[in-house]
Amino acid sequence: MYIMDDGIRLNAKLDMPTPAEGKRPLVIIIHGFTGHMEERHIVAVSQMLNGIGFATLRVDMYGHGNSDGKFENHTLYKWLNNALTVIDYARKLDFVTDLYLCGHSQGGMTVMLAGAMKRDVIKGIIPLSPAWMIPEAARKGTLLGLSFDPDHIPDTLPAWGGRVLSGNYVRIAQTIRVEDAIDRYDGPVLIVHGDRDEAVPVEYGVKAANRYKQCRLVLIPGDTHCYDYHLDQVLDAVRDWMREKK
């Protein structure tokens, strides 16, 4: 299905436990830079939370899956206004009792920054290898692997996988605050990272969780990014924080 955000057609897919009658909370899920929700560490961090009661709502977000939008034009404006507009979405669900957020790497970024802008309505976040370094790394004009002049920014730069990314990304990004986001946010988090996580270093993780009100931090031993040897623990950390908040 498609969750219009503007005129910009969101790819969504909304997946129920088993069975699926009655009211219950959701679980809203977004996938990292150059990302996308069938990503593996996606989808089954979706289907162990339908597996225990939670219904979740998986989104492709600009410029990304199957969402409208080009890649090198997405920014975290335009991320950020998309999951406001899915929370919005997932509000008026009929079904839905209370609401989370998680997000992998900028997704989770993105979750973090969502959740203290609807902190009345999120129940409770959880950042996945958060990519929250990326706003300060834009101001130093370290970014992506490269080294630019963050006061003369190039009008495009040279992503992963052979792709381009608007110069545009790096001049919004400058302006995000991710520490005022965290200090906004009152309600209970989980940090789940690898403590070998090659894109978002560790320490990342571990200040987002000492800066937080209430959070856990789960550090992964001798995972990466993407949780490529100790998925399963990963989908044990949030389903033992999820079940605490039934």
Ligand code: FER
Contents of the next structure:
Amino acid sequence: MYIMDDGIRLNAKLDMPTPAEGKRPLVIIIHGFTGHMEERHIVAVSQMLNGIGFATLRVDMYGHGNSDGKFENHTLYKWLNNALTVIDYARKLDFVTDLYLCGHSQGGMTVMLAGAMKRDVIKGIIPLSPAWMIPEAARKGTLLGLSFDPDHIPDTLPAWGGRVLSGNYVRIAQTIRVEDAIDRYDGPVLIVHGDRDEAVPVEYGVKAANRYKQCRLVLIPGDTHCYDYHLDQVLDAVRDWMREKK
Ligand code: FER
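The form predicted together with the named molecule is what I need now, so please give it after the form predicted alone.
Once more the chain from above appears, this time first in line as the rest of the complex follows.
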């Protein structure tokens, strides 16, 4: 199915827990940079949540997966608008009680920002290995393993896997202050981060957890950005935290 965001089709999938009748809490799940809703770790989190009574809504963001838009043209503002639209869509589903946000990496930063903006309607957020160093790195000119002049941003940048990214991605990232979103969010937060993350240094998970007012931090020893070794421990961490919320 598609959720329309200002003329852009966002590919989305709603999965219900079994048994499916009755009112349910729902978790919106957002993938990372270059990712999509069918990635192993995204599907695993979704299925685990369905197994403990939560509906899930996985969404491909602008320029990713089977949603509209070109990867090259995606920006954090577009993803933020996508997230706000998906939250509004989910709030109107008649079976939904409480609403949670879960996101991996760039999707983790997105739920930190969107959660703060919608803090009156979001019951809790789960940033997984949140890539919230992106704005700071954009201001320094050190994104994607590249080095560039942050005051003279190239029109395009080579991204992973032969992809190209518009310089506007960097210009927009430079304007975002994730710290403000952290400070504005008073609800419960669960951060999960592998301590051998090759894409987002684990220090960022620790720093965010210390700054949030109500945050549980679960570090996964030896694990990578996409949890190649201990995905089961990620699922345990999310399961334990969510069970306490029901
Ligand atoms: C970067 C490092 C990590 C970057 C993006 C990420 C745009 C995001 C990773 C993810 O979402 O999985 O330098 O630059």
